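One chain comes next, on its own, written out as structure tokens in the form predicted alone.
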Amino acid sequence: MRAYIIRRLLLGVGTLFILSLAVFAMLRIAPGDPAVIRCGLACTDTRIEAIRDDMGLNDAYHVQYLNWLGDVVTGDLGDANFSGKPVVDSLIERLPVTLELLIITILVTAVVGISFGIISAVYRNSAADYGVRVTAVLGLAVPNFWVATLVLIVPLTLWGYAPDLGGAVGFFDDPLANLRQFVPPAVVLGLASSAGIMRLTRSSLLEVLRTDYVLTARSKGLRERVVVGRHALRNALIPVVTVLGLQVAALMGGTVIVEQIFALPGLGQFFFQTLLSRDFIVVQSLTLYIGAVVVLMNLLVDICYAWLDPRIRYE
């Protein structure tokens, strides 16, 4: 295992460094020029040239690469376009956000999609399981940003409320007021993942039923609760551990509009500031860091095999 864990930990990196440079290059590609945006319309050319020598746009690409890779290693990333505040203190302010959104999303996600999932595997072509099936249709079908929209009107136009914007309370502050503000952008965040878990988790699970064993373990006159839970479960969630670590990156571009809607400080926020701001320090090393947590979550993920599944053996 730790030969195997060492292995993926190498693969990982010169993963990482492939994403640097199409990050890097792509970002160079793209119109628009960083200095111009920072000093604004009316300003002169020296003055341009000046905040390009001051960022470092006019060395060599391989220079301006390289000191980018040193930033990102050392932590020193400079200040925001934007803002002006130094960019690793906004990272750490505006983590603790995302952090509890993504947690808060992920339960979500896991809760209502394997729960589901099960009851409409269990009670095959009942009204439950037609009942499950519509919603996550409907649920992979409808955009996130309209939901969320939606979210944010119904509610106001027809009761008068409407969750707490332009800030985040922490939890151990207020508990009841953070899960105002979270809850419902964790539900919009989520309804589309979970809804391809509850697809995921009923496919895989009606699969392993008709297997031999779960039909030995049936014949023997054990209870179905027994049987699905004991036997059939866990080689059913096999497929479904894998999506659950790969829904973290795609739940990372969604909290970008997410946290744009209802006004969370999060990262998801900050990155669409900086991109807006064409500061490409900022958003080419929060590329990197969000590369960096998918391929640590899938090093977890295949760890997580092991566990559900004793015959799985990593040499």
Second form
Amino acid sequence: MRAYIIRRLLLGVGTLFILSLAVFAMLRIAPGDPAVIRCGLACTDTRIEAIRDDMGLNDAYHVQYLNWLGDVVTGDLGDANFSGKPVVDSLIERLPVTLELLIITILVTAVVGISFGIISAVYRNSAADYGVRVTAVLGLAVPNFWVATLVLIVPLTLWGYAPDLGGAVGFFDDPLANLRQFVPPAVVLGLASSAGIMRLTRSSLLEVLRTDYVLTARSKGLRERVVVGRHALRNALIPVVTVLGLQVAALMGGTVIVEQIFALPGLGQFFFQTLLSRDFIVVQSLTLYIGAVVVLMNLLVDICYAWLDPRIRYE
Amino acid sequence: MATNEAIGRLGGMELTLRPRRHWARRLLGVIRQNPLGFIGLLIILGLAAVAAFAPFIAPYDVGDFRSGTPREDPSWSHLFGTDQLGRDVFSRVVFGARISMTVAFFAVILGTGIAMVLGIVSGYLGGMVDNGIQRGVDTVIAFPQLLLLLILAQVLGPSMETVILAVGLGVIAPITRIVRGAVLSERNNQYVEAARALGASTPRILFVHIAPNMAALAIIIASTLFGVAILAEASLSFLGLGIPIPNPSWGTDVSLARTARPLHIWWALFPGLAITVTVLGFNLLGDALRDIFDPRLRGRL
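Taking the form predicted alone as the starting point, write out the structure of the form predicted in complex with its partner chain.
What follows is the whole complex; the chain from before opens it.
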């Protein structure tokens, strides 16, 4: 197991290396001189040249690349163009917001997806099953930005109700106000993933319910609750847990949209603002951090997998 | 019965010796078994027709802000109402179908095409090439797709071509992996060995012998990707990095309706509904095609 983890970590480093090269190259091709962008309007040639020197844009590409990697590792990312504040400060300030959003979203996804998936499988072909399946198909088709828009503007036009937008309330300062801010965006963000988990739980559980050991459990006279809850579910949930872990990457992408609409000052919004202000040097670093988080998440998922299913042994 | 079994397995499909039914009856059978897929097909055909005949269906010009007064509710002269400039929302949704379908079509063709080549080469050659391609795929999969699309769109500058390119490139990685897996099992077949024994070159084996056997897989994958592509285009446009205004993209219109004040719910409602119905149609059709041609892919696509 230890050898496996080490090998996976090395592979992860390789992945991040490719990602860093790709992003570095892509943002060099991008039109627009970062120095000109940083300098802003009313800028002189000598000032641009000074900024270019200061940013290291006159160095050879490999020097620039290595310097950048050093900065990423040490967390020395400079200031963001649009806010003028140090990037690291913004990241630390915004991390809890996105983290809470993701945690609530995953909780919603797991609870809603798994429980309705079980209902759907156990009462197969019943009205409840069809209801769940139709909901799941719709959940996968509906664009989250549209639902988020409606969630905000429908109460506003009909009842003049607007949630508290802009600036996140800390959970420990005022839990209720905090949840009122975070639950709607989390539910919207979790629509597609809940629908996917519903379908997966259903098909996985149906498959397990057909196996011989479930038949054995039933013929022993066990109650259906025990057969499903203790015997079948354990195996049926293994792929579900994997997919749940893998969805974190997609959800991180979704935070851009949801944080933008619900005006949550999180990392997704920060990423989007730096990208819009063409602050490519910061975008580059953020990309690498996000990649690192996803690589670690995937590794954790695979370790959980081995822990849940003793049949799996990694050499 | 023994002969039956021998003929009975071909490419993973059960073939039984039954008298051949008339094609229309067989089609009817397929439809009866997949009613949802048939509904999906009808939705898609309907939308394709709307997209193709948009100028004849839309009662007004998409940019004509004298077609009505601002923020009208739905009525017979403006089925979906009007936006804050007085433009007819129904006409914009109709022309939006054109943009959405065009982007999805070319993006899926581009993505599936490149992914097929990469997957086939990767799976057949193995070794260093395979390793290189698969590490690249790992890298792309390791990154949230929407963020990748946003970066690509911002770097390349907003235009329809950019959106097609970004969405197309975005779907390559997962397809490459599926195709590679299929090629790995395909390459051990006798016909590949026979071709090699006859002295066929590697490119010939790859693209004359193996590629045609991947065609069904490609169609299934492509059909499930249309929904993904349409959502991707809409999300990009919603965030302002997709189809540039004043083009009537559904995503852009939802975004405009969200930010314009005073609010007008109808305006936000219909473009989003159009996205939902379109994606729903493609998903239903894709699921049915997968179940008909290759049930083993269930859960992987």
